[in-house]
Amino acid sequence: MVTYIVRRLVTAVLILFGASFVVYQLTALSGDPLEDLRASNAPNRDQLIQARTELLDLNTPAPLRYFGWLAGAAKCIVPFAATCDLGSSIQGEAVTTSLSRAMGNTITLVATATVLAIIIGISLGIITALRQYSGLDYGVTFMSFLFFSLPIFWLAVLLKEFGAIGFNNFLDDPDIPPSTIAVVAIASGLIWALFASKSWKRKGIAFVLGAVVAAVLLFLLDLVGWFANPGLGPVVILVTGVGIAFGIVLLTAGLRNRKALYSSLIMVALGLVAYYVVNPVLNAATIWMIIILAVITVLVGLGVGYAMGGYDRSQSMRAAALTGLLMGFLIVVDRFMVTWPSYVSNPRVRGRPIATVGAETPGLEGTFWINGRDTFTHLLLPTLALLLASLASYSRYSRASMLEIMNMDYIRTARAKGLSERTVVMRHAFRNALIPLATLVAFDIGALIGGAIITEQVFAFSGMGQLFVQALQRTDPDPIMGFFLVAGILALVFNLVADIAYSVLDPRVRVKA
């Protein structure tokens, strides 16, 4: 394995060297970095041209200039080098500075959208495979391909119009009319009916329940003014936590494993206690405090699961740790919700909390929770655009893979041995169904971190994609090469990760030198 990885890394360096040389020459031939200055009427035009020529070393031929850039780029990977030098833009800003800022914004955006697309898409694919040719299967297929076929720029504009402008207008007077409640109730009932079994009687019951629950919930939220002062509160956290505990145990251990169920319910109780104990501490929260508390929560969950024991301690430990982590997530979400009124009333926000452009509100100062909410509101729409566009591929690939696996001989053998359907699906089918998806996931992550160019342009999001487009328009060679270097390294690394993931998911696969 080590020999294989070393060989792949050496090959990657050679590929990057050759590809970067070609890209550098094409960039140098694509335009003139001095074009805007040559057309300028400024009295010091000649001095400006001379300064930019010296800054970009334009008097040196492009093939030789490439090796100067390569010498600076090599300092980024050589451990004992003093600095990382990827050149300067035509405005004089160091590429490393603009690249690090753009990478931070893009990784924040893409990581959220990709993780959600993978989790939701694979879950929908597996569920529709198990309910093949049902109303749910047809409904998910229709919606997936609808969003997949929509142009991303048009989808982004629709989200800005209805998800930002429309919702911000609603917040001026957060009153839900009866017609809206009726429409949402009918939509909720239809979704519940899709998830019900094939029996029309059960579908009808599910439709009525879904419609009634949605209508009552919206009526109560409107009655108490929840949209103006949102929050979860201990009751909602407790009820949601119990549901999470049952769901996690059902998927990971089965409800017959009472020790695992009791371990998860204990973590729900501890989470409710932590809601009151930790809240005062969270007033001075930082990102590192949240991470440390999350690690402590996982360790406590592992300890509770181990203490409860059972015929399989690992199941109890896993279920308790996951339940505790999600309970902590609910507490953090509740804390973010509580800051909503102070965020909306901030003079920088001006009562329009759902942002349509940018990665942050300029000049906004506040606590960890205010700044975190500001980041969330700016990420919401571009994340939704990327999520909806990516959902179809993950759901379709996972559905096809799951259908193929469920017809395998070893699945029939597992059922013939008397194993429960949960064990057959989760332990035998699910892991093998992930193998074809490893390549797709690795490729998408590597490509998206390179920049969701169209989405970033529509939302004026200062990420890798926008950095690349702006540099291309100005014929600015060094930022283009910085973008290429990051995107190329990520593409090669994630392809290597995909190959290694094969051997982890399937013991029959071995990577050799």
Second form
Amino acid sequence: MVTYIVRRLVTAVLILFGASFVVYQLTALSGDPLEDLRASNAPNRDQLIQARTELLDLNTPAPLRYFGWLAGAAKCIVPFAATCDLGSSIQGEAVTTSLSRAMGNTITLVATATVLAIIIGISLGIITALRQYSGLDYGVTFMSFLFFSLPIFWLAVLLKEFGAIGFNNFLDDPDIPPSTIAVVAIASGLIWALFASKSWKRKGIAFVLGAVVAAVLLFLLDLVGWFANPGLGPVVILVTGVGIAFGIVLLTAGLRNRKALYSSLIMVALGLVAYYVVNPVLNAATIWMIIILAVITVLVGLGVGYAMGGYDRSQSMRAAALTGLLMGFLIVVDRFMVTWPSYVSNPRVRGRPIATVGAETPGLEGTFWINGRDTFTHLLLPTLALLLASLASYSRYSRASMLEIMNMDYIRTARAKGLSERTVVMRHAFRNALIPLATLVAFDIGALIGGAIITEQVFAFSGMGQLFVQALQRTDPDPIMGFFLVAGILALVFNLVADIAYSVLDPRVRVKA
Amino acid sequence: MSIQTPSDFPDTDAATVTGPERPASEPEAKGLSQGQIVRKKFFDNTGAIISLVVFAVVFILAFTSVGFAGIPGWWKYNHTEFLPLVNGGAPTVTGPFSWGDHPFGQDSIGRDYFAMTMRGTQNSIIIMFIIGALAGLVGVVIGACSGYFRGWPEAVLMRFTDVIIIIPVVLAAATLGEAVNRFVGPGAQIWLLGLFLGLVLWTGLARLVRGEFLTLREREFVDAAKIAGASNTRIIFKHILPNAVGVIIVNTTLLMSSAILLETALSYIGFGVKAPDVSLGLIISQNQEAFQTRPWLFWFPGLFIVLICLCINFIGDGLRDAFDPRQKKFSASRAKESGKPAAA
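Any chance you could show the form predicted in complex with its partner chain after that form predicted on its own?
Below is the whole assembly, all chains and molecules, this chain first.
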């Protein structure tokens, strides 16, 4: 295995050399860097052209110029020599500086969307595979195809129009008319009915329940002015937490595993206590504090599960840790919601909280919570656009993969042994269905840093994609090469990860040493 | 689709699935060929058939209305004429059979928007088919060879794939734009764009096909075929490829629909189809500022993109269900019912 990895890394370096040469030549061919100067009427036009020709070394043919760039880039690999030289853009900004800034922005933008798309997409795929040819299957299939078919620039403009401008108008005067309540209630009823299983009676009950719950919820939220002063409060956290605990135990251990259930419920109780105990500390929160608290939560969860003991400890530990993590998430969300009024009334935000462009409100100063809130409102729409667009491939692949697994002989064997449906699906089918997806996921993560060129363009988000497109429009080679270097290295590394993951997960596929 | 020829499918695989001969009373025993089974399954799929019809209508509309390859169409305007504004540029449709002069309205300089949308749809469809055929072919050949032969062919082919995979697609398209300006006329722009994109977009398919081949070549029926003395070509085409055809078709169709999205997106940011010609993405980007005042300039081209893309996706899905030789109608609840046999 080690020799295999080393060999792959060596070839990766060679690939990078080859591809970077091709990219450099393509860039040189893709346009004329002097175009804007040739058309300008400036009196010192010739000097400007002269200066830029010298800056970009245009008198040297492109294949030779590449080696000049390579010499600079090679310094980045030399250990302990802090002279990384990736050149500079036409405006004179060092590529390393602009790259690191763009990278940070892009990661915040794309990471959430990718993680959410993976989780939601795979769960939808599995559920639809288990209910093949049901109303739910057709509904989800149609929706995922629809989102897959939406051009992202088109979707983005729609989101800006209705998600931002429309929603901001609503927030100005948060009052839901009864007709809207009725429409939302019927829609929610239909969704519930889709999820309910076969018989029409159960579908009917689900429809009525879903519609009534949604209507009452909206009515209550409207009544207490929740949209102006959102928050969860201890009661909602408790109820949701208990629901989460039951859901997680149902999926990971089965409700008959009482020890897992009790350890998850203990975590819910602990979470509620933490809601009161930790709250004062959270006033001075930083991102590291949240991470440390999350780690502590997981450790406590594992501890509780371990202390419960019993026949299969690891199940209780897993369920408790997951429940604890989600409880912590609820508490943090509540905290963010509480800051909403002070965020909206901030003079920089001026009562239009959902942003359509950029990564942050310029000049906004506030606590961790206010700034987090700000990032959230700016990232909401682009993340939604990216999420909807990438959901389909995950749900389709996992559905196809799950369908194939469910027809395997070992699934029939598992059923014949008398295992419960949960065990068959979660332990035997689900894990194997994930194998082909590992490649896809690893590869998508590798492509992540390349950014979402179109989305960044539409939402004026200065990430990697925009850096690349702007450099390409000016035929500015150094930023393009910098972008390519980062994106290419990550793609190659995750390619390798995908291959290794495949052979680790599926013993039938062997990696040759 | 360029990959599958339904009638070529071997009976051997069907036999391994259905097991020993069935009693003559069952309908399967009538001896449907694999091609017939696939066709029947596909035509039973309502969604796929509707999509096929809708796509055919869009296709015919786009190619006959504004003409193609010098042949004039039946629509009175083309996408370059500047016309006086009728009805303030708003759509003139008043009913299903009274379209008026400008059913989709006019853009800010008076060009007929129906003609522009049709021309853009035509371009998108042409590019989509070129990309699908080219990328599908290259991807399957490279994926199949490297997955089946392993050893040095795999090493060389996969490293080559890695080189292509990390070259940004936008860059290839931008370079092409410049090459078109310099070396060939704007008439060949569409075809060259399709060609270039097809030559860089096969990588994902190649990797997936290779993965599929890696798994399939370890299966028992491949060993059986080898022991029986089958040649490599026969094993690849008659034993492994039919089993991988589901993956290939799903991904080629996903590739084709994403090819349309890619082309429109490239045109949107200015690296795809350029100004004298029109593309659905290009006209959206030219008119998106007018969303508040003249929303039809935004809606119509977008709707056509979504329509084509949706149809292609549904057709591909129908084909997948039809082709998969292992996939019977599976139902979890039916399989759970104790009294009945699992296979239904």
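The term rigid core refers to the most C-alpha atoms you can superpose between the two forms while keeping them within 1.5 Å. Positions refer to the first chain, counted from 1. Note that the coordinates shown come from a computational prediction; the quantities given were computed from them, not determined experimentally.
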Rigid core aligned, does the Cα position of Ala28 differ by 2 Å or more between the two forms?
yes
Tell me, please, whether between the two forms the C-alpha of Gln470 is shifted by 2 Å or more, with the rigid core used for superposition.
no
